[in-house]
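Take a look at this single chain, the form predicted alone, given in structure tokens.
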Amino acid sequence: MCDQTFLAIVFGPCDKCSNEKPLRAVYIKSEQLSYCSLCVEMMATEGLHENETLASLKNEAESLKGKLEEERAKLHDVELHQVAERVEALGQFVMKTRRTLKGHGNKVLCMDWCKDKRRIVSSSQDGKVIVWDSFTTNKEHAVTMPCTWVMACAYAPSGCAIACGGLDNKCSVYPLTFDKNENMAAKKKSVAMHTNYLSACSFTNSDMQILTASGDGTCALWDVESGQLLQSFHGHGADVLCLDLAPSETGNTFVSGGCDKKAMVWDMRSGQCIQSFETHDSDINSVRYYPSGDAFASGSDDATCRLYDLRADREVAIYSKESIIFGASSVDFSLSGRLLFAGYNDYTINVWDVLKGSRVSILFGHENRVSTLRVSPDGTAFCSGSWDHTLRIWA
């Protein structure tokens, strides 16, 4: 989203021409170097064959991408609404707010459920982190992080950890124990450094290794333990704002949506993007994918959202309303992969038949945008935090 948007220039000697001046991340060989403008130009520039030019090449990749999207539509022969019309419809059912967590002193960011399908971390604009009992509301810890906008959080699949950051670049770890009066501070680990605000994390299946995406325009891969850069993933033109592992226990992939509009998924094990779709018309704010793993959705400022099948490689649904004009901020399906629920930024979450593409039904509740939401490991129960300050547990 626009407003959680930040931009951090900075000015020293160029790692090429050595002068003073605003400077750029550069990969060469996944080694990062400072380049000024000039010096990033005239790279792009060398090796260039004798007639060519940037303008050319640009038409030339312009043309190949052209070439793709007509082999990719050779096999779009039938839309996901036509499949799904013998499919039986949705009755009607009800869910309403069962709890109200209270206790953020402002806009409430992000959230994760514990594995143990009962806690819940959330991460606030006034710098708190806090694990909830969702069954009673209770608050079992709360972390005072250095700075404010905390744009991210994660439980570990162990359920002994939580991550955390946002504008102070970094993520940081935090050891849960039973003892109430233990100070959680002094057992931080800072984990991963980027150069720009953490956007979002994630562990990946143990507690040793986490993926962290950034307004840097990289995510990353890293060891807990050490703080080492395992892997990083260089291929968005923008904020990367949002990320999400693959289901499968031995899934080596995972799914990247930023500003320059682009979903991308990336092989953990390569740093290779090998897949990437480009059909939003504005930020993407957030990617869930589906349960079986062969697709993922995708929630974007565009007021639309969106379903891509990894296997067609290609969008096949869009869930949206011409009365809908405020943007998606956070997506997830239900447990069974029938329903997805939408959080906005009008205050509401859509609940979207993912088969038929038509809405089933709206939560009211909120009094500010959402701005996150995810299903509970069990699928029995939603969780959804907004700027009102409040998340609500939905069922």
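In this text, rigid core is short for the largest set of C-alphas that superpose within 1.5 Å between two forms. It should be emphasised that the depicted structure is a prediction, and the values quoted were computed from it without experimental measurement. Positions refer to the first chain, counted from 1. First, how it differs from the form predicted together with its partner chain.
Superposition of the core reveals a Cα shift of less than 2 Å for R374 between these two forms. If you fit the rigid core between these two forms, you'll see the Cα of N59 move by 2 angstroms or more.
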Second form
Amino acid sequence: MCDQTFLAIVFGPCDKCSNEKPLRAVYIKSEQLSYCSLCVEMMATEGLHENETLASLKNEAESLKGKLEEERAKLHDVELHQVAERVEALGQFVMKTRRTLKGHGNKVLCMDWCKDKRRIVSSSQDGKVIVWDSFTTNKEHAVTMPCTWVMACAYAPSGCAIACGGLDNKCSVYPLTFDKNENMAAKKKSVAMHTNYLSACSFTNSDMQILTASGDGTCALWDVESGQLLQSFHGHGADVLCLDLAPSETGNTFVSGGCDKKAMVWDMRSGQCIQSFETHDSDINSVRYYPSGDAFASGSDDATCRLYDLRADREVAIYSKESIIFGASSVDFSLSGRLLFAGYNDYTINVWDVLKGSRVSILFGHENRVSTLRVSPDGTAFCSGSWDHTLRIWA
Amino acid sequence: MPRENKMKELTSNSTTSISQARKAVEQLKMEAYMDRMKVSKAAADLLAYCDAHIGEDPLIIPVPASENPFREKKLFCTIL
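Now that the form predicted alone has been shown, please provide the structure of the form predicted together with its partner chain.
Up next: the whole complex, starting with the chain shown before.
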């Protein structure tokens, strides 16, 4: 099965003529491109084609960037918060810490919920990855990774495995077993190999494929069973720090954010970047799709969170206050998309009204930076992880 | 000989940057010519989605404490 996936013809826009055609990989001076068959033929004669110089191409790029901004500005007829004026304001929020998960010996860096809305996997700086039952706060599994700074962890959709990675530049999958005699670390499978640290990972709709983001500036899609690289995504100019898959069942896109201040939306089949947004002033630490899949939010070191609409192709809201000067490390939406929860480096969690752009609540409790935040799959609670070694469940 | 190699290096560097620049131009062309919708329409759709789902959002319209496993006051420890 994995052989079939690997040899599947990629259908999509050709890198050269932009036509939708079956594509093939082509190597020009050791760089991989995807050309349609016609362009492969044309490329053979291309060496001599020089009314183009590097300078003229750069000028063309600059003028295209200008045109892009113009096109986007033409459709900017109103602001989101103006349209949202007619929406009822939200009432008072009473959200408290309902559970505190203690057990990590060092900074908690990442966490993820299981689809059963109850189990959580979390990873920390000391190399420990723990699976918790959030109702009872019991630890169900624990594994020690051979590296420190496990920056990424994810729960498989089936609930039968977890993936994690960090400074080891790899993403490893551990099947979860309740057999007391079995050592979890023994069944570990190394899936992804990057040339720099792993910053984020996520299973796709099944246990069979994993999407990873890395400090080497690329994202990649891997087959879990064979460890084969299925597709790689090049385009970020610096470390990629986060990614999120589009919510739909048939979804074939994902968004990534990086240290180059860009958020990029990718087509998983062709490896091509479909849209990119560059309005943040600093590293983008977290990206998350709006539940409908038509927009996504980002949290950045510039102390703002922003909402980008994919169909309008622009930023439509900024969530910021003069009093907030620390970076946002992690964002997530509530079930309806009306609330945006954002964890900050000043130890707080701010709750924003997505439509009106105003802050509805601040949550205090953590004693150090909030590094990760996810809403549970059924929306009844959200979990935050912090450098204070604990995770908190809020509801 | 060494001069030839240097020339080759220069050419291959500039060819790589030319192909990179060409790719950047292609990418920008694709992005510039994509189909967009007006912000007013996109915003209206976001509002509509929120409206349709806000009733089921347990963090906004709280479900009774007995149904929210995190809010209920169940005791999970026994006194020995």
